[in-house]
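The data below hold one chain only, encoded as C-alpha coordinates and taken in the form predicted alone.
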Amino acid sequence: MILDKYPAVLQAVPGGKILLTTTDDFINLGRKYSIWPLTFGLACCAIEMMAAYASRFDFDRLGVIPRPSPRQADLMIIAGTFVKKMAAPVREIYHQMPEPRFVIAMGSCANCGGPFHDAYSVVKGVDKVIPVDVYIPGCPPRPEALIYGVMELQKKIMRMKLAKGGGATLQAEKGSRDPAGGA
(Lines of atoms letter the chains of each structure in order from A and count residues from 1; the text may use other names and numbers.)
(Lines give C-alpha, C1' and ligand atoms only; values in the text may rest on other atoms or scores of the structure.)
Protein backbone atom coordinates (compact mmCIF):
# COMPACT_ATOMS: atom_id res chain seq x y z
CA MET A 1 0.00 0.00 0.00
CA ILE A 2 1.19 3.52 -0.71
CA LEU A 3 0.91 4.59 2.94
CA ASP A 4 3.66 2.14 3.91
CA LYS A 5 6.27 4.14 1.97
CA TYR A 6 4.71 7.57 2.44
CA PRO A 7 6.11 9.86 5.19
CA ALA A 8 2.96 10.26 7.24
CA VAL A 9 1.54 9.50 10.67
CA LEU A 10 -1.62 7.44 10.87
CA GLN A 11 -3.34 7.88 14.22
CA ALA A 12 -6.49 6.40 15.61
CA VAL A 13 -9.05 8.86 16.93
CA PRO A 14 -12.55 8.20 18.21
CA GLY A 15 -14.65 7.33 15.21
CA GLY A 16 -11.85 6.43 12.78
CA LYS A 17 -8.28 7.21 11.79
CA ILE A 18 -6.58 10.43 10.77
CA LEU A 19 -3.61 10.86 8.45
CA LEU A 20 -1.11 13.63 9.23
CA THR A 21 1.53 14.72 6.74
CA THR A 22 3.23 17.85 5.42
CA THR A 23 1.97 19.91 2.53
CA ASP A 24 5.25 19.31 0.69
CA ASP A 25 4.85 15.53 0.83
CA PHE A 26 1.20 15.68 -0.23
CA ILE A 27 1.84 17.96 -3.22
CA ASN A 28 5.01 16.12 -4.27
CA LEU A 29 3.13 12.81 -4.26
CA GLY A 30 0.67 14.25 -6.76
CA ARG A 31 3.48 15.66 -8.91
CA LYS A 32 5.40 12.40 -8.79
CA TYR A 33 2.56 10.32 -10.22
CA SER A 34 1.30 12.83 -12.79
CA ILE A 35 4.25 13.78 -14.96
CA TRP A 36 3.08 15.20 -18.27
CA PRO A 37 5.94 15.37 -20.77
CA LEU A 38 6.25 17.48 -23.86
CA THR A 39 8.27 15.26 -26.17
CA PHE A 40 10.85 16.43 -28.69
CA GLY A 41 11.75 13.49 -30.89
CA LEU A 42 14.53 14.99 -32.96
CA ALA A 43 16.29 11.85 -34.25
CA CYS A 44 16.66 8.11 -33.72
CA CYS A 45 16.22 8.37 -29.92
CA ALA A 46 12.61 9.28 -30.60
CA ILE A 47 11.94 5.71 -31.76
CA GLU A 48 13.09 4.40 -28.38
CA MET A 49 10.99 7.03 -26.64
CA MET A 50 7.94 5.92 -28.64
CA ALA A 51 8.69 2.32 -27.71
CA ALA A 52 8.56 3.30 -24.02
CA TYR A 53 4.98 4.46 -24.56
CA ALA A 54 4.01 1.25 -26.39
CA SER A 55 2.33 -1.74 -24.80
CA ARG A 56 5.51 -3.65 -23.93
CA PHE A 57 6.87 -0.99 -21.57
CA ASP A 58 3.63 0.93 -20.88
CA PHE A 59 4.93 4.29 -19.71
CA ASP A 60 1.39 5.31 -18.72
CA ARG A 61 1.53 3.08 -15.64
CA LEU A 62 4.00 5.56 -14.11
CA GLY A 63 1.61 8.45 -14.72
CA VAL A 64 3.65 9.72 -17.66
CA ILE A 65 1.10 10.94 -20.18
CA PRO A 66 2.36 12.97 -23.18
CA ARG A 67 0.83 16.39 -23.74
CA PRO A 68 0.67 18.30 -27.04
CA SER A 69 0.99 21.78 -25.51
CA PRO A 70 3.80 23.31 -23.42
CA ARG A 71 1.21 25.03 -21.25
CA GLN A 72 0.00 21.61 -20.05
CA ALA A 73 3.39 19.91 -19.71
CA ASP A 74 5.79 19.90 -16.78
CA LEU A 75 8.56 17.75 -18.33
CA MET A 76 10.41 18.23 -21.59
CA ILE A 77 12.09 15.15 -23.04
CA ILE A 78 14.69 16.07 -25.66
CA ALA A 79 15.55 12.93 -27.60
CA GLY A 80 18.05 13.13 -30.41
CA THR A 81 20.43 15.49 -32.17
CA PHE A 82 19.92 19.04 -30.93
CA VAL A 83 20.91 21.54 -33.63
CA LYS A 84 21.47 25.28 -33.31
CA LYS A 85 18.39 25.99 -35.42
CA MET A 86 16.24 24.36 -32.70
CA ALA A 87 17.84 26.24 -29.79
CA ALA A 88 15.68 29.38 -29.86
CA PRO A 89 12.33 27.55 -30.33
CA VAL A 90 13.16 25.05 -27.57
CA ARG A 91 14.15 27.86 -25.17
CA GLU A 92 10.90 29.68 -25.96
CA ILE A 93 8.80 26.55 -25.44
CA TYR A 94 10.67 25.80 -22.21
CA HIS A 95 9.73 29.21 -20.85
CA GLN A 96 6.08 28.63 -21.82
CA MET A 97 5.91 25.61 -19.52
CA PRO A 98 4.50 26.21 -16.02
CA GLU A 99 6.70 25.97 -12.93
CA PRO A 100 8.06 23.61 -11.72
CA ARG A 101 9.37 22.33 -15.02
CA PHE A 102 11.87 19.58 -15.67
CA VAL A 103 14.06 18.50 -18.60
CA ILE A 104 15.39 15.08 -19.55
CA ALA A 105 18.18 14.91 -22.14
CA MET A 106 17.90 11.51 -23.79
CA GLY A 107 20.79 10.05 -25.75
CA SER A 108 24.36 11.00 -26.52
CA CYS A 109 23.36 13.61 -29.10
CA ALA A 110 21.20 15.53 -26.63
CA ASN A 111 23.79 15.16 -23.87
CA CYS A 112 26.98 16.20 -25.69
CA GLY A 113 26.43 16.18 -29.45
CA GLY A 114 27.08 12.45 -29.83
CA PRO A 115 28.82 11.30 -33.00
CA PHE A 116 27.96 14.64 -34.60
CA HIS A 117 29.76 16.82 -32.02
CA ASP A 118 32.19 18.14 -34.66
CA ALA A 119 29.41 19.37 -36.95
CA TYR A 120 29.01 23.13 -37.18
CA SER A 121 25.24 22.96 -36.67
CA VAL A 122 25.07 20.71 -33.60
CA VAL A 123 24.78 22.09 -30.06
CA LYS A 124 27.20 20.30 -27.74
CA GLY A 125 24.48 19.44 -25.25
CA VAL A 126 21.01 20.69 -24.41
CA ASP A 127 22.35 22.09 -21.14
CA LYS A 128 23.99 24.90 -23.13
CA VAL A 129 20.47 26.21 -23.89
CA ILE A 130 18.18 25.10 -21.03
CA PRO A 131 18.88 23.50 -17.63
CA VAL A 132 18.73 19.69 -17.61
CA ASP A 133 17.57 17.66 -14.61
CA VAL A 134 18.34 14.10 -15.78
CA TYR A 135 20.79 12.87 -18.42
CA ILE A 136 20.15 9.50 -20.04
CA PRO A 137 23.27 8.12 -21.79
CA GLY A 138 23.29 5.79 -24.77
CA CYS A 139 23.12 5.82 -28.53
CA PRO A 140 20.19 5.29 -28.62
CA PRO A 141 19.21 4.53 -25.04
CA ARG A 142 16.77 1.69 -24.49
CA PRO A 143 13.21 2.35 -23.28
CA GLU A 144 14.21 0.89 -19.90
CA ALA A 145 16.80 3.67 -19.57
CA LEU A 146 14.14 6.31 -20.17
CA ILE A 147 11.89 4.68 -17.59
CA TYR A 148 14.80 4.65 -15.11
CA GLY A 149 15.48 8.32 -15.86
CA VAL A 150 11.86 9.20 -15.13
CA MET A 151 12.00 7.20 -11.90
CA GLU A 152 15.09 9.21 -10.87
CA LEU A 153 13.21 12.40 -11.72
CA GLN A 154 10.37 11.18 -9.48
CA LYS A 155 12.87 10.79 -6.63
CA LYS A 156 14.02 14.35 -7.27
CA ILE A 157 10.42 15.59 -7.23
CA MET A 158 9.82 13.96 -3.84
CA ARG A 159 12.75 15.98 -2.40
CA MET A 160 11.24 19.32 -3.46
CA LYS A 161 10.04 21.85 -0.91
CA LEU A 162 7.53 24.64 -1.32
CA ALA A 163 9.10 28.08 -1.16
CA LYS A 164 7.52 30.88 0.86
CA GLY A 165 6.40 32.58 -2.36
CA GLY A 166 4.48 29.49 -3.47
CA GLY A 167 7.03 28.15 -5.97
CA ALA A 168 8.72 24.79 -5.60
CA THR A 169 12.45 24.53 -5.03
CA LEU A 170 14.77 21.60 -4.58
CA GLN A 171 16.46 21.51 -1.22
CA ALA A 172 19.54 19.46 -2.05
CA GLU A 173 21.16 17.54 0.74
CA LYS A 174 24.85 18.16 1.36
CA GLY A 175 27.02 15.94 -0.76
CA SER A 176 24.16 14.19 -2.54
CA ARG A 177 24.15 13.71 -6.28
CA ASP A 178 21.51 12.21 -8.49
CA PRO A 179 22.76 8.82 -9.80
CA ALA A 180 21.14 9.44 -13.17
CA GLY A 181 23.20 12.58 -13.62
CA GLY A 182 20.68 15.23 -12.52
CA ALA A 183 21.32 18.10 -10.15
Second form
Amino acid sequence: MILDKYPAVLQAVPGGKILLTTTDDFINLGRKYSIWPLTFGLACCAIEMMAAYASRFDFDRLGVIPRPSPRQADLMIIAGTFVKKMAAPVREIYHQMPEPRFVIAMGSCANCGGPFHDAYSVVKGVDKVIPVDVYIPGCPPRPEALIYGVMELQKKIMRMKLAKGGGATLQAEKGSRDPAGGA
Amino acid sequence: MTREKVLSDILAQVPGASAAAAPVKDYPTVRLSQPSDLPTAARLLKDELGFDYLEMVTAVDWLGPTKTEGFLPAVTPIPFAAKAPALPVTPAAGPDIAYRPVLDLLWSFGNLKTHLKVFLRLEVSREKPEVPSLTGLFPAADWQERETFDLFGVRFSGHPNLTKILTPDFLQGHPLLKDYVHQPDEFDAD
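Could you drop in the structure for the form predicted together with its partner chain? We only have the form predicted alone so far.
And the full complex, kicking off with our chain again.
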Protein backbone atom coordinates (compact mmCIF):
# COMPACT_ATOMS: atom_id res chain seq x y z
CA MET A 1 0.00 0.00 0.00
CA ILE A 2 1.48 3.31 -1.06
CA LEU A 3 0.29 5.02 2.13
CA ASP A 4 2.51 2.76 4.20
CA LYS A 5 5.47 3.60 2.03
CA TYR A 6 5.14 7.38 2.23
CA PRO A 7 3.32 8.13 5.50
CA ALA A 8 4.69 11.65 5.76
CA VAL A 9 3.93 12.53 2.15
CA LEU A 10 0.56 11.06 1.24
CA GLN A 11 -2.65 10.98 3.27
CA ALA A 12 -6.01 9.43 2.42
CA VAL A 13 -9.29 11.24 2.93
CA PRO A 14 -11.10 9.36 5.75
CA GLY A 15 -13.40 6.74 4.27
CA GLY A 16 -12.64 7.79 0.75
CA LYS A 17 -10.40 6.68 -2.08
CA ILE A 18 -8.65 9.99 -2.68
CA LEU A 19 -5.02 10.56 -1.75
CA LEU A 20 -4.01 14.04 -0.64
CA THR A 21 -0.58 15.53 -0.57
CA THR A 22 1.07 18.92 -0.76
CA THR A 23 2.71 20.33 -3.85
CA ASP A 24 6.04 20.47 -2.05
CA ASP A 25 5.91 16.85 -1.04
CA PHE A 26 4.73 15.68 -4.45
CA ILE A 27 7.42 17.54 -6.39
CA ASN A 28 10.13 16.69 -3.89
CA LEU A 29 9.19 13.02 -4.15
CA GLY A 30 9.68 13.16 -7.89
CA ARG A 31 12.98 14.98 -7.56
CA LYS A 32 14.21 12.66 -4.85
CA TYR A 33 13.89 9.54 -7.00
CA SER A 34 15.19 10.97 -10.27
CA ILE A 35 18.56 12.42 -9.37
CA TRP A 36 20.46 12.34 -12.62
CA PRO A 37 24.16 12.95 -12.08
CA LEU A 38 26.55 14.24 -14.69
CA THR A 39 28.98 11.64 -16.03
CA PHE A 40 32.04 13.37 -14.69
CA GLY A 41 35.06 11.89 -12.95
CA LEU A 42 38.33 13.60 -12.15
CA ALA A 43 40.55 10.93 -10.57
CA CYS A 44 40.53 7.64 -8.70
CA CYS A 45 37.26 8.36 -6.82
CA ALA A 46 35.59 8.08 -10.22
CA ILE A 47 36.42 4.36 -10.22
CA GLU A 48 34.36 3.91 -7.04
CA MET A 49 31.64 6.06 -8.59
CA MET A 50 31.58 3.79 -11.66
CA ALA A 51 31.36 0.77 -9.36
CA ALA A 52 28.36 2.37 -7.67
CA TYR A 53 26.65 2.72 -11.06
CA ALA A 54 27.36 -0.89 -12.00
CA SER A 55 25.31 -3.95 -11.19
CA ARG A 56 26.88 -4.94 -7.88
CA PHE A 57 25.81 -1.73 -6.14
CA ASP A 58 23.15 -0.67 -8.64
CA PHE A 59 22.60 3.06 -8.32
CA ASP A 60 19.61 2.74 -10.67
CA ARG A 61 17.38 1.52 -7.86
CA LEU A 62 17.52 5.03 -6.37
CA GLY A 63 16.71 6.56 -9.75
CA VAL A 64 20.31 7.67 -10.18
CA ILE A 65 21.07 7.43 -13.89
CA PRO A 66 24.21 9.10 -15.27
CA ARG A 67 23.61 11.66 -18.00
CA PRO A 68 26.21 12.68 -20.59
CA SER A 69 25.21 16.36 -20.72
CA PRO A 70 25.07 19.00 -17.98
CA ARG A 71 21.81 20.24 -19.55
CA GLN A 72 20.13 16.99 -18.49
CA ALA A 73 21.81 16.63 -15.10
CA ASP A 74 20.63 17.50 -11.59
CA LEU A 75 23.70 16.44 -9.68
CA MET A 76 27.41 16.93 -10.14
CA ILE A 77 29.61 14.43 -8.29
CA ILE A 78 33.09 15.88 -7.94
CA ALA A 79 34.87 12.53 -7.88
CA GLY A 80 38.59 13.07 -7.57
CA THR A 81 41.44 15.52 -7.23
CA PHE A 82 40.30 18.97 -8.20
CA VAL A 83 43.19 20.90 -9.72
CA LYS A 84 43.29 24.65 -10.21
CA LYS A 85 43.34 24.36 -13.98
CA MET A 86 40.03 22.46 -13.77
CA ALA A 87 38.35 25.21 -11.72
CA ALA A 88 37.14 27.30 -14.66
CA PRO A 89 35.69 24.36 -16.66
CA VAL A 90 33.93 23.00 -13.56
CA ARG A 91 32.41 26.39 -12.79
CA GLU A 92 31.21 26.61 -16.39
CA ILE A 93 29.73 23.10 -16.39
CA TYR A 94 28.02 23.80 -13.07
CA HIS A 95 26.35 26.90 -14.48
CA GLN A 96 25.21 24.93 -17.54
CA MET A 97 23.15 22.63 -15.31
CA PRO A 98 19.48 23.60 -14.87
CA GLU A 99 18.07 24.50 -11.47
CA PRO A 100 17.65 22.88 -9.04
CA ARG A 101 21.18 21.54 -9.13
CA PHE A 102 23.18 19.79 -6.48
CA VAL A 103 26.84 19.07 -5.87
CA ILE A 104 28.42 16.18 -3.98
CA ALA A 105 32.07 16.49 -3.01
CA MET A 106 33.31 12.91 -3.04
CA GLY A 107 36.54 12.01 -1.25
CA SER A 108 39.22 13.86 0.66
CA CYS A 109 40.60 15.71 -2.37
CA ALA A 110 37.27 17.25 -3.30
CA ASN A 111 36.52 18.04 0.35
CA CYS A 112 39.71 19.83 1.33
CA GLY A 113 42.57 18.93 -1.01
CA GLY A 114 43.26 15.72 0.89
CA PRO A 115 46.78 14.31 0.54
CA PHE A 116 47.55 17.06 -1.98
CA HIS A 117 46.65 19.89 0.40
CA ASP A 118 50.18 21.34 0.23
CA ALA A 119 50.59 20.91 -3.52
CA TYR A 120 50.92 23.91 -5.79
CA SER A 121 48.32 22.67 -8.24
CA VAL A 122 45.36 21.42 -6.18
CA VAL A 123 42.34 23.44 -5.04
CA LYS A 124 41.84 23.06 -1.29
CA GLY A 125 38.26 21.90 -1.53
CA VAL A 126 35.76 22.17 -4.35
CA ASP A 127 33.66 24.53 -2.19
CA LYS A 128 36.23 27.23 -3.02
CA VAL A 129 34.73 27.25 -6.53
CA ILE A 130 31.12 25.99 -6.45
CA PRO A 131 28.59 25.42 -3.61
CA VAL A 132 28.52 21.91 -2.14
CA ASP A 133 25.49 20.10 -0.72
CA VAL A 134 26.99 16.87 0.63
CA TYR A 135 30.58 16.05 1.59
CA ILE A 136 31.62 12.38 1.57
CA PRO A 137 34.84 11.58 3.47
CA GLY A 138 37.13 8.76 2.41
CA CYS A 139 40.13 8.17 0.20
CA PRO A 140 38.38 6.99 -1.84
CA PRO A 141 34.93 6.45 -0.30
CA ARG A 142 33.46 3.06 -1.01
CA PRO A 143 30.40 2.86 -3.30
CA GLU A 144 28.25 2.35 -0.19
CA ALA A 145 29.46 5.72 1.10
CA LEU A 146 28.53 7.40 -2.17
CA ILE A 147 25.09 5.79 -2.06
CA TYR A 148 24.72 7.01 1.54
CA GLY A 149 25.71 10.49 0.37
CA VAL A 150 22.98 10.42 -2.26
CA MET A 151 20.49 9.25 0.39
CA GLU A 152 21.47 12.24 2.54
CA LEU A 153 20.91 14.44 -0.50
CA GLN A 154 17.47 12.87 -0.87
CA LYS A 155 16.65 13.83 2.71
CA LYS A 156 17.76 17.34 1.92
CA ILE A 157 15.59 17.46 -1.21
CA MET A 158 12.55 16.46 0.88
CA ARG A 159 13.07 19.62 2.94
CA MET A 160 12.94 21.93 -0.10
CA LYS A 161 10.08 24.43 -0.33
CA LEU A 162 8.56 25.74 -3.53
CA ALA A 163 7.56 29.06 -2.01
CA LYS A 164 9.62 32.14 -2.81
CA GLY A 165 12.55 30.34 -4.42
CA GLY A 166 10.32 28.39 -6.81
CA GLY A 167 12.05 25.15 -5.91
CA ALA A 168 15.45 26.33 -6.96
CA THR A 169 18.49 25.41 -4.93
CA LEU A 170 19.82 28.08 -2.63
CA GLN A 171 21.75 30.64 -4.61
CA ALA A 172 25.34 30.60 -3.48
CA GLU A 173 28.48 31.25 -5.44
CA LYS A 174 30.53 28.82 -3.38
CA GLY A 175 30.97 27.30 0.06
CA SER A 176 28.86 24.80 1.92
CA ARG A 177 25.20 25.17 1.06
CA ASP A 178 22.73 25.79 3.89
CA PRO A 179 21.94 22.36 5.38
CA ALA A 180 18.28 23.31 5.65
CA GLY A 181 18.14 23.24 1.84
CA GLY A 182 15.81 25.07 -0.50
CA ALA A 183 15.25 28.77 -0.82
CA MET B 1 73.98 -3.90 -32.84
CA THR B 2 74.78 -4.10 -29.17
CA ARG B 3 74.65 -1.50 -26.46
CA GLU B 4 78.45 -1.37 -26.30
CA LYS B 5 78.61 -0.63 -30.05
CA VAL B 6 76.01 2.13 -29.70
CA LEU B 7 77.88 3.69 -26.83
CA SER B 8 81.25 3.58 -28.60
CA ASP B 9 79.75 4.99 -31.82
CA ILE B 10 78.35 8.00 -30.00
CA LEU B 11 81.52 8.58 -28.01
CA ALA B 12 83.58 8.42 -31.22
CA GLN B 13 81.44 10.78 -33.26
CA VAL B 14 80.22 13.37 -30.78
CA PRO B 15 82.96 15.69 -29.54
CA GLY B 16 83.07 16.15 -25.81
CA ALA B 17 80.82 13.19 -25.07
CA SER B 18 81.69 10.78 -22.30
CA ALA B 19 80.10 7.73 -20.77
CA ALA B 20 78.07 9.04 -17.86
CA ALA B 21 79.40 8.13 -14.44
CA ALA B 22 75.80 7.86 -13.32
CA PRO B 23 73.98 5.81 -15.96
CA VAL B 24 70.22 5.58 -15.95
CA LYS B 25 69.66 2.04 -14.63
CA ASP B 26 71.98 -0.05 -16.83
CA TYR B 27 71.14 1.65 -20.10
CA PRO B 28 73.93 3.16 -22.20
CA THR B 29 74.05 6.75 -20.98
CA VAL B 30 76.09 9.49 -22.61
CA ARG B 31 76.93 12.75 -20.90
CA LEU B 32 77.24 15.65 -23.33
CA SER B 33 79.60 18.50 -22.53
CA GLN B 34 77.77 21.44 -24.08
CA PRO B 35 74.28 22.22 -25.45
CA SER B 36 75.46 22.59 -29.05
CA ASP B 37 76.41 18.88 -29.09
CA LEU B 38 72.79 17.83 -28.61
CA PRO B 39 71.58 18.17 -32.25
CA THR B 40 74.73 16.36 -33.44
CA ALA B 41 74.13 13.47 -31.09
CA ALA B 42 70.41 13.32 -31.83
CA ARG B 43 70.97 13.33 -35.58
CA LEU B 44 73.57 10.59 -35.26
CA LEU B 45 71.18 8.52 -33.16
CA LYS B 46 68.28 8.99 -35.55
CA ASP B 47 69.91 8.81 -38.98
CA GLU B 48 72.75 6.35 -38.47
CA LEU B 49 71.99 4.24 -35.44
CA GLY B 50 68.25 3.84 -36.01
CA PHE B 51 67.02 5.41 -32.77
CA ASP B 52 63.90 6.88 -34.37
CA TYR B 53 61.76 7.12 -31.26
CA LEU B 54 62.18 9.95 -28.75
CA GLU B 55 60.70 8.48 -25.60
CA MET B 56 61.19 11.21 -23.06
CA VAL B 57 62.60 14.65 -22.34
CA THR B 58 62.90 15.64 -18.70
CA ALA B 59 65.18 17.27 -16.17
CA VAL B 60 66.50 16.85 -12.63
CA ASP B 61 67.17 19.78 -10.34
CA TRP B 62 70.18 18.81 -8.20
CA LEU B 63 70.03 21.89 -5.98
CA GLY B 64 68.90 19.76 -3.05
CA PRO B 65 66.39 20.67 -0.35
CA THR B 66 66.21 24.39 0.32
CA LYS B 67 64.14 24.20 3.49
CA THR B 68 63.79 21.77 6.36
CA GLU B 69 60.03 21.84 6.78
CA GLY B 70 58.13 18.89 5.45
CA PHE B 71 60.94 16.36 5.97
CA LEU B 72 60.85 13.56 8.49
CA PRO B 73 62.88 14.17 11.66
CA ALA B 74 65.10 11.18 10.85
CA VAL B 75 66.69 12.93 7.90
CA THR B 76 67.19 16.36 9.46
CA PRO B 77 69.39 18.33 9.52
CA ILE B 78 69.24 18.69 5.78
CA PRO B 79 72.58 19.07 4.01
CA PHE B 80 72.26 22.18 1.93
CA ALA B 81 73.34 22.79 -1.62
CA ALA B 82 76.98 22.17 -2.59
CA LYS B 83 77.50 19.80 0.34
CA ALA B 84 77.90 16.07 -0.05
CA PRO B 85 74.59 14.30 0.53
CA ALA B 86 73.92 12.61 3.82
CA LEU B 87 70.57 11.52 2.44
CA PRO B 88 70.50 8.26 0.52
CA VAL B 89 70.45 8.90 -3.22
CA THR B 90 68.64 6.67 -5.65
CA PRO B 91 70.62 3.70 -7.00
CA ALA B 92 70.25 5.15 -10.48
CA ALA B 93 71.98 8.34 -9.43
CA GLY B 94 75.13 6.60 -8.32
CA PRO B 95 77.74 7.60 -5.80
CA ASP B 96 79.09 10.59 -7.71
CA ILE B 97 75.86 12.52 -7.45
CA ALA B 98 76.08 15.39 -5.02
CA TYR B 99 73.82 18.36 -4.56
CA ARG B 100 75.01 21.10 -6.86
CA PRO B 101 73.34 24.07 -8.54
CA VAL B 102 72.71 22.53 -11.97
CA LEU B 103 69.80 21.31 -14.02
CA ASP B 104 70.48 17.84 -15.36
CA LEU B 105 68.58 17.40 -18.63
CA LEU B 106 67.72 13.93 -19.80
CA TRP B 107 66.69 12.55 -23.18
CA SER B 108 65.67 8.96 -23.82
CA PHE B 109 65.86 7.49 -27.33
CA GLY B 110 64.48 4.12 -28.36
CA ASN B 111 65.23 1.86 -31.30
CA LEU B 112 62.06 -0.01 -32.10
CA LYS B 113 63.84 -2.62 -34.24
CA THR B 114 66.64 -3.66 -31.90
CA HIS B 115 64.79 -2.75 -28.69
CA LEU B 116 67.75 -0.74 -27.45
CA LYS B 117 67.51 2.41 -25.40
CA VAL B 118 69.99 5.26 -25.09
CA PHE B 119 69.98 8.12 -22.63
CA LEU B 120 71.63 11.50 -23.15
CA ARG B 121 72.41 13.68 -20.14
CA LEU B 122 73.43 17.31 -20.23
CA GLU B 123 74.05 19.67 -17.35
CA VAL B 124 73.06 23.30 -17.76
CA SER B 125 73.26 26.20 -15.36
CA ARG B 126 70.26 26.94 -13.21
CA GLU B 127 70.47 30.68 -13.90
CA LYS B 128 69.94 30.57 -17.65
CA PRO B 129 69.10 27.04 -18.79
CA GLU B 130 68.96 26.98 -22.57
CA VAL B 131 69.39 24.09 -25.00
CA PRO B 132 68.54 23.56 -28.68
CA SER B 133 65.12 22.11 -29.41
CA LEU B 134 64.78 18.70 -31.05
CA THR B 135 61.37 19.45 -32.60
CA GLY B 136 62.91 19.57 -36.09
CA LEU B 137 64.19 16.00 -35.77
CA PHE B 138 61.51 14.47 -33.56
CA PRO B 139 57.99 15.99 -33.68
CA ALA B 140 57.33 14.14 -30.40
CA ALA B 141 59.70 16.54 -28.67
CA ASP B 142 57.12 19.32 -28.95
CA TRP B 143 54.97 18.65 -25.87
CA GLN B 144 57.80 17.04 -23.90
CA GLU B 145 59.88 20.19 -24.24
CA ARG B 146 56.91 22.38 -23.37
CA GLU B 147 56.42 20.31 -20.22
CA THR B 148 60.08 20.61 -19.26
CA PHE B 149 59.89 24.34 -19.89
CA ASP B 150 56.72 24.64 -17.83
CA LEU B 151 57.97 22.69 -14.80
CA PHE B 152 61.71 23.49 -14.86
CA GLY B 153 61.99 26.70 -16.87
CA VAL B 154 64.37 25.27 -19.46
CA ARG B 155 64.35 27.32 -22.67
CA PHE B 156 64.46 25.19 -25.82
CA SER B 157 65.73 27.51 -28.52
CA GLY B 158 64.10 26.88 -31.89
CA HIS B 159 60.90 25.45 -30.42
CA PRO B 160 57.93 26.74 -32.48
CA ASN B 161 55.56 27.25 -29.52
CA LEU B 162 57.34 27.24 -26.17
CA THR B 163 54.41 28.01 -23.85
CA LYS B 164 52.94 26.55 -20.68
CA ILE B 165 51.31 23.16 -21.16
CA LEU B 166 50.36 21.85 -17.69
CA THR B 167 50.17 24.60 -15.09
CA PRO B 168 47.40 27.20 -15.17
CA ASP B 169 48.14 30.57 -16.71
CA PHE B 170 48.10 32.43 -13.40
CA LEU B 171 50.75 30.20 -11.80
CA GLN B 172 54.04 32.06 -11.46
CA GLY B 173 57.35 30.24 -11.65
CA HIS B 174 58.34 26.67 -12.40
CA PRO B 175 57.04 24.34 -9.68
CA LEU B 176 59.53 21.48 -9.92
CA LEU B 177 62.54 23.69 -9.25
CA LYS B 178 63.83 23.10 -5.73
CA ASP B 179 63.81 26.81 -4.91
CA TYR B 180 60.25 27.32 -6.18
CA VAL B 181 58.23 29.54 -3.86
CA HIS B 182 54.49 29.19 -4.23
CA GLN B 183 52.49 32.41 -4.46
CA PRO B 184 49.10 31.75 -2.80
CA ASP B 185 46.13 32.30 -5.10
CA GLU B 186 42.36 32.34 -4.70
CA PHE B 187 42.19 28.53 -4.39
CA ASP B 188 44.66 28.30 -1.49
CA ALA B 189 42.67 30.11 1.21
CA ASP B 190 41.85 27.87 4.17
